[in-house]
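Shown here is one chain on its own, the form predicted alone, set out as structure tokens.
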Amino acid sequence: MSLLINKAQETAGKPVVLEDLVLTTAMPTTGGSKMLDGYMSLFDAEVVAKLEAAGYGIAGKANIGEFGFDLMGETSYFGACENEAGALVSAASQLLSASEAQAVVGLDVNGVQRRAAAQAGQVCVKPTYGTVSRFGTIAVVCSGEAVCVSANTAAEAQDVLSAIAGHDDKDGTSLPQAVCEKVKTPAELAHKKIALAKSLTAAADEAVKSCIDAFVAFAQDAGFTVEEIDDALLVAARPAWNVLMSSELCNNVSRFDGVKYGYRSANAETIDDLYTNSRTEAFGELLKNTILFGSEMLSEENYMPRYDKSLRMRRVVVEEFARLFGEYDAVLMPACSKMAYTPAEVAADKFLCFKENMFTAPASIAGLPAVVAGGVQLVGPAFSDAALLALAGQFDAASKTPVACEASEEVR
């Protein structure tokens, strides 16, 4: 298994991983995909210039699924990794775990970021849309992916996410300085209330239930009250976001087609042969499956009832979050249904990331910031990225490594 796609030989400054969706110029940039082996950016990402500025060096290339929206890297072109349980987990947080960096910067594209934290122990935050610049990374899902930071601390998590967050003019959805800067200082949790999504708990496993039954203790200790709620509006975006996710990806990936850039099929005669060839060899069987998919959702037949439909859902799991937000400071549920994936378990169930995304889908379809700690998620208001990594540094830090966040008896 590699951990490490690439390794810098010198690093000047605190020691900063970025996932292979970061474009840099210093080492190749493949995306996870036999697509992009070997290929050198010819500019830096924006979040590579102000990681530097901050005193970061980038100290490698963390091995990631192919263009990052699998369940846990385990679609890598380089392989996937494992630990010593057999259990699948990502090369961040196993980097993190051996203290190789201080922080991994990655794409959060269907939310394998915050699963690995959750399961590993550790921070993970994806800010609010729009405030970290996108631009230099490869753009996978334009509408709802976002530069997210893993490290094994929250108070880690903000610094680094204090050094990125801000305007980019190249980033057209980048948001104004003034409201990038939001960010980065804790605002006052005005309600001392935390909404528990009531079916997405009761879908996670025991493992999992202990980590939520923790945090509620937790919070209630601090001073919160914590209230169940029905969650289905919230639990109706995973279909509607991997109808997005999938149609969005279909579109962006159809640039790599063995001309202007990227692997090359050498059996081809005709243009359209190259074409097909080329995206035959190099591509991966889910990112196939998922280009069928999402051209099936920009057909004429379903753009209307499919697309435009997940679009509107959006809107509604927007107005929810904005309705629950009126009462609540944060939403707590899983970030994943248990604590540990076996390969035999995708190899049974290839489609499990689709699945298993409808703890991450709510926060990213609506662009929202979601922070996980102690093995649990919060999703927050836009902007209130710094309170709830403070919330979640208080728990992280409150927190005994209980028995049951670790991994399921069946990968030990």
The other form holds:
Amino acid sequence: MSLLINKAQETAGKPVVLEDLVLTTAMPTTGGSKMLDGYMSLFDAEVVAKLEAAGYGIAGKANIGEFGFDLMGETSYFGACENEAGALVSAASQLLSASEAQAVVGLDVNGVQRRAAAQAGQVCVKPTYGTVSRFGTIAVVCSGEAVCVSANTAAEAQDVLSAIAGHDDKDGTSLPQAVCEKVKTPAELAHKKIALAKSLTAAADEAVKSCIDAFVAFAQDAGFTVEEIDDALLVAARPAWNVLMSSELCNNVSRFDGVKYGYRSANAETIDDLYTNSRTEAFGELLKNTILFGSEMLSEENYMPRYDKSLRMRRVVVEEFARLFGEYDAVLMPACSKMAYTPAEVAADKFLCFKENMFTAPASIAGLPAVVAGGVQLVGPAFSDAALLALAGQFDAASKTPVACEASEEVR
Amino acid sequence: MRYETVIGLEVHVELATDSKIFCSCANRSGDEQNSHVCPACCGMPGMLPVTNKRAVDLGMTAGMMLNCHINRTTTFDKKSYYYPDLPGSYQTTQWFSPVAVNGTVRIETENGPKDIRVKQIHMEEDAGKLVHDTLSNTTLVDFNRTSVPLIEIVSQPDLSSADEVVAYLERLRSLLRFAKVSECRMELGTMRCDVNLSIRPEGSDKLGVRTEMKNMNSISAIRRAIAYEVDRHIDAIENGTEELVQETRRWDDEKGMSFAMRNKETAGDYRYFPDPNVMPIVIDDEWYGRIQGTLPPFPEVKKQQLIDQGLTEYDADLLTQSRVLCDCYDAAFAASGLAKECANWIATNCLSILKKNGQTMDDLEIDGDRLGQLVKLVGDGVVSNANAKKILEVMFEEDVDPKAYAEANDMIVSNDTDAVMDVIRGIVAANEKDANDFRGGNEKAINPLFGKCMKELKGNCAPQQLREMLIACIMEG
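Right, and the form predicted in complex with the partner chain of this protein, after the form predicted alone?
Zooming out: every chain and molecule, the one shown earlier first.
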């Protein structure tokens, strides 16, 4: 039930907490898994170096679900986190609420951070793919995951994003410096139009919808036109993302085999036993299921009809977003279906994270920037990170008045 | 019944890059275990691959030397399997779009030339090495070799005998060595070969059951393995000794037998998929042209050029075995115009120094231009042969100008015959006994006198001239 798995002895500078997929030499990095309990990295993640260079201090490591792809951290080897009301919460958002950290930097694998920020009334930015180095983050879904920032305000999130964005030679997918710079300053939102994703919004409950309504009202006041769009192709991102995510995850966690580091079963006579028993004993149930599913998707039999089809679906989603951004500045959608999850709900449906990610998968599969604030999510074209944050910041400030988002306060 | 053998080869060649394919560790074999390793090539979490462009250069070069089409967009894929020498539990290789496809390699057979089709050349990373200690019954792993760049050259099943296989391998070796793609040394594992073999009744166009043999580390082992496997197949078909199944077999050269490793049913599904961390490599016209510009002529073309310059077939053959030797010769010849002499200096003096240092011909590092200057100094009678050899030894250690070195170290042949005659007279006078013996008909008696003169002159005299002058002096006296 710990929020901080590891706490720094002392922190120099503005305190930032890292979620535990970000490797540090000062403290162990566990990935929320028994497999890496106590694992000490030989090197720091690039974002750690960048944060320290910008005057931030690493205050500790926040608990996360095993390899960061679950619903809300419930699969952590170190235990799930709940708030006083008995709802599942992410350790990161609890730390932010308690002002123990100015910001949390993590790896957005499957949207946990965006869901958590929406539910906690915080701000989260998943930046444009390639603008923040992934060097030194434990890889899960290399093609879509991104180092993300959560904070209490959009301004704080932007400060941290500006500190960590930039080219890195150690990451082959890192974009050139001049391009990375774009996420540091807001460009103008020229269309003055926002698309409202119709069926994604319809899939959320009233509390979430009231946040969407509040944003629509705010945007119209601010001179934007908001139009409902047919989002069928964005909805189709989820199944494709689940195939890609599970497959890449299966491959990426195969390095954890009990041979070189991490957990090794004491109960092994042969090398095959060593692999099987180490992984069986150290991996949690959701992870095992996902590995099996991903392995199946990559099999000779399923590769073309499932994996390759998902890659083609990714392109369809990318093209659909590109088409939308020819007309709109951003697509407005929820980040989650409801404002709180109970442990009982999660226990009843162990694959909830593969359903609830319908709201986060579109931006993940397309590598686009997504900003959550005031309980809603804005997805924009590549490099619109700062513009989205600026807009979200204005909305966030407005929505924190007592009137807005009333319903969601009740639920909480 | 008469049978024909159908063979296709998969040849792995380690690329001669300075560093590994996805990290900056040195690509060097023979050093202490695990001395060229980093978190990336040890499969530690958090590391990302950064492609070594030089490996791509060499992959393209190999493709061009083997008349392949170069894929202008080439990509890397992940191949998953568990083995302790594979630290990430996946190998990064090229499955969907290899660097080169559809080539040909021409070999000479007893029935004349034959073109062997090359299906594809793909790049990939090597795995580590397991070291088994039978005493303590433990297995240790050496990661120096993980992520060393390889190309795998996959032929079509166009080979029909062990002789053709050997001719094909030797041709590959010659082309790739000449293009400096690899040293291709089977005994060091920088060239490895898997043999896919089946037999069928002569004249049939159907392929028989195919087996793949691994672990042959010499040409002679390959010959033995092919002979054994053909016999085993024929025996199985004619005498029903066993049922042939499509499988991978391991050649045991000591026992002279192959053993089944895994068959189709037990073979793993490698679950290939594009590696999202390695961006597709786009080879533009500039890059393509640059590599094309570095291609050497085919070794046989170069050999003929050397013969036309006046070299013996033997020397031309030797020099074209290594691009390093050949480049050194070209530079030396350009500097001196003395073809035979340059070839001799390389084939005899340079190679013997390399041998003494425990090095191979590819380790020759001396400046060919300066070697040519040295050869010319000897040819012009400015430096004696013996002194030139001493200078050559120095040139192997440090970068010296031969003429300047000869001048600074008193190694210039003296043109002052009077001074030489003075030295000779002095030596003859001091060694009357040897002089008398020579006069008396003992020809060997001149040798100590000659040696003493040469020593006194510090070698700076043409031997033939010294000999003549010495004889004249003795006979005068």
